[in-house]
Amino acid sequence: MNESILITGANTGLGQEAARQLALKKETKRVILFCRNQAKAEVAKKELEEKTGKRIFEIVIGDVSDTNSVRKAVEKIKEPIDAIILNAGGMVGKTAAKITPSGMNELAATNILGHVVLVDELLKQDKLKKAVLFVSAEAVPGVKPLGMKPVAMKTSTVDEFAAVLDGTYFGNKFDVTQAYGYVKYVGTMWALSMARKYPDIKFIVVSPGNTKGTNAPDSLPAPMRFMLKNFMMPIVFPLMGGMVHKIEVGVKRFVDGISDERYKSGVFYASKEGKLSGDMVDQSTFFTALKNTTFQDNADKAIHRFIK
C-alpha cells in the first residue's frame, strides 16, 4: 500500500485528477503537490480539498527543469515518500527547442531532467520507499493507423541519446511533435535502466493514452491544436474505436501502475499496438529495443551528462 505520493505538475490536468483519485483511495495518507507555481498549487489544493473533502494534500514547489530548484525542494521533503508519479512535461510549446542552462533542451529538461534528479535526490537521502511511475506515450512504439511512426534511432549509444537531449540529433529542423517521441522514449529507458538497478523499488512506465479533458493541446502549434481539438477528437477518434478516453481512465492507468501486482517492474505498460486506448499491454511485446538494457544504461548516461 502507498500511503504517500508525490506527484510532478499537480495543479492541473492529468497530474490534478490523480491526486483526486489517489486522495479517494482509503490507504492514502498524504499526496505531496510538487507544483512550479505557488498561485496554482494553492488553487489546485483547494479544488482538491472542495472534491474529496479530504485535507491530505501538501504543497512542494519545485521547477522539474531547474535542477538546483528540485534539490532544494527535495530538502523541504522530511518525510520518506512510499511513491512517485512523474508526470509534469508534456510538448512544452514555442520554446520545446530552447536551450536550459544545462545544457538540454526545454522538451527534454521538462519532462526528464528534474525528475531524474528528483529520484537521484530522494534515493540518496533515504525519502523513496516503494514504487516511480514515470509518465511515457505511445508517441515511443508510434500508431500506425494515424501515421505516428515509432521511434527510430540508428544506434542507441550515449552520444545518440545526448542530441536527443540537446536538440542536435534533429538539426535544423526541430518538430516537437516528432521530438516528443524520442524525448519520452529517453525517459522511458531510464526508468527501465533504474528497476534493474533498484530491484526493491518499483520503476515503472505507463502512458496514460489519448486522454480527452487535459490541455496537452495548448502546447501544439495553432493548426494541430485546431484540427485536434475540433475534428479528431470529437469525431475522427471516436469513430475509429480504441483511440481516446476521459481524464478518468487514462489517469487510473497511474493509480493502477503504482499499486497493482499485475503491473511489474522494470515493463512500459501502454495501449496496444496501433491503440491509444483500451487495456495496458507490455509495450517491448512490439517494440523490442526496450528490451535492450545496454540502450537502457546509456539512456541513463547521456541524461547524468547534464546534471551537475
Ligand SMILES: NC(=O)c1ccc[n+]([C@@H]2O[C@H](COP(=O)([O-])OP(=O)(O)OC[C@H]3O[C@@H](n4cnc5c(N)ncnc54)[C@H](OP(=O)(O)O)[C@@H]3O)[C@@H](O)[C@H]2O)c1
The other form holds:
Amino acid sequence: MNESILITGANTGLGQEAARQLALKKETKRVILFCRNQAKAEVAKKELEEKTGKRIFEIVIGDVSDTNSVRKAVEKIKEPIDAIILNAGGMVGKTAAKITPSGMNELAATNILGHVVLVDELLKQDKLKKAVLFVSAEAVPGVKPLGMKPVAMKTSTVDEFAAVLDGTYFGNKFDVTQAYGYVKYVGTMWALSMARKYPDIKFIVVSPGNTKGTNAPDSLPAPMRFMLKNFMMPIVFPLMGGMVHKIEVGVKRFVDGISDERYKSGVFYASKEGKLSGDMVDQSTFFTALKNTTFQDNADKAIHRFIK
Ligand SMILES: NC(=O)c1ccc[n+]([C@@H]2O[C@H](COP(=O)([O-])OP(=O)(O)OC[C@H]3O[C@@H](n4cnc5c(N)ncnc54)[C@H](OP(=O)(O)O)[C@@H]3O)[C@@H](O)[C@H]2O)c1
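Okay, that was the form predicted on its own. Show me the form predicted together with the named molecule next.
Then the entire complex follows, led off by the chain already shown.
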C-alpha cells in the first residue's frame, strides 16, 4: 500500500488527474505535486483540494530537464516517499531539439534526465521505499494501423542510446514525433534495468494510451495539431475502435500499475498490439528488444554519461 506518492508534472493533464485519483484511495495520506511553476502548482493544489475534499497535497518545485533543480528539490523532501510517478514530459514543443547544459536535448532531458536524477538521489538518501512508475508510450512498439513504425535501433549500444539522447542519432532530420518514441524507449529500458538492480522496489513502465483532455497536442507542430484536434481525435479514432479514451481511463492505468500486485516489476504495460486503448498487456510479448538485459543496462549507462 502506498501511503505517500510523488507525481512529476502534476499541475495539469495526466499528472493532475493521477493526483486526484490516488488522493481518493483510502490508504493515501500524502500526495506531492512536483511541478516547475509555483503559480500553476498552487492553482492545481486548490483544484485538487476542492475536487477531493482532502488536504493532503504538498508542492515541491523542480524542473525535470535540469539536474541541479531536481537535486535542490530532493533536499526539500524530508520524509521518505512510498511511490513516485515519473510523468512530466511529452513532445516538449519547438525547443525539443535544443541542447541543454547536460548535453541531452530538451526532449530527452525533460522525459528522462531529471527523472533519473530524482530516483538516484531519493535512493541514495533512503527516501524512496516501494514503487516507481515511468510513463512511456505506444510510440515505442509503434501502432501499425496508424502507420506509426516501431522504434528500430540498429545495435542498442551505449553509444547509440547516447546519440538518441543528444539528438545526433537523427542527423539533420530531427522529427520530434519520431524522436519521442526513441526517447521513451531509452527511459523505458532504464526503468527495466532498475527493476533488476533494485528487486525490493517495484519499477514499472506504463503508457496511459491515447488520452483526451490533456495539453499534449499543444506541443505538436501546427499542421499535425490541427489534424489531431479536429479530425483524428473526434472522428477517426472513435470510428477505428480501441484508439482513444478519456483522461480518467488513461490515468487508471497508472493507479492500477503502481498499486495492483497483478502488474509486475520489470514490465512495460501498454495497449494490445496495434491499439491505443483497452486492456494493458506486457509489451515484450511482441516488442522483444524490451527483454534484452544488455540493452536495458546500456540505456542506464548512456543516461549516466550526461549526469555529472
Ligand atoms: N496524452 C496522451 O495521450 C499520452 C500518451 C502517451 C504518453 N503520454 C505521456 O504522459 C505524460 C503526461 O502527458 P500529458 O498528456 O498529461 O501532457 P501535458 O498535459 O502537456 O502535461 C505535461 C506535464 O509535464 C510538465 N512538465 C513539462 N516539462 C517539465 C519540466 N521540465 N519540469 C517539470 N514539469 C514539466 C508540465 O508542466 P507545465 O504545465 O509547467 O508545462 C505538465 O504538468 C508525458 O510523459 C507524455 O509523454 C501521454
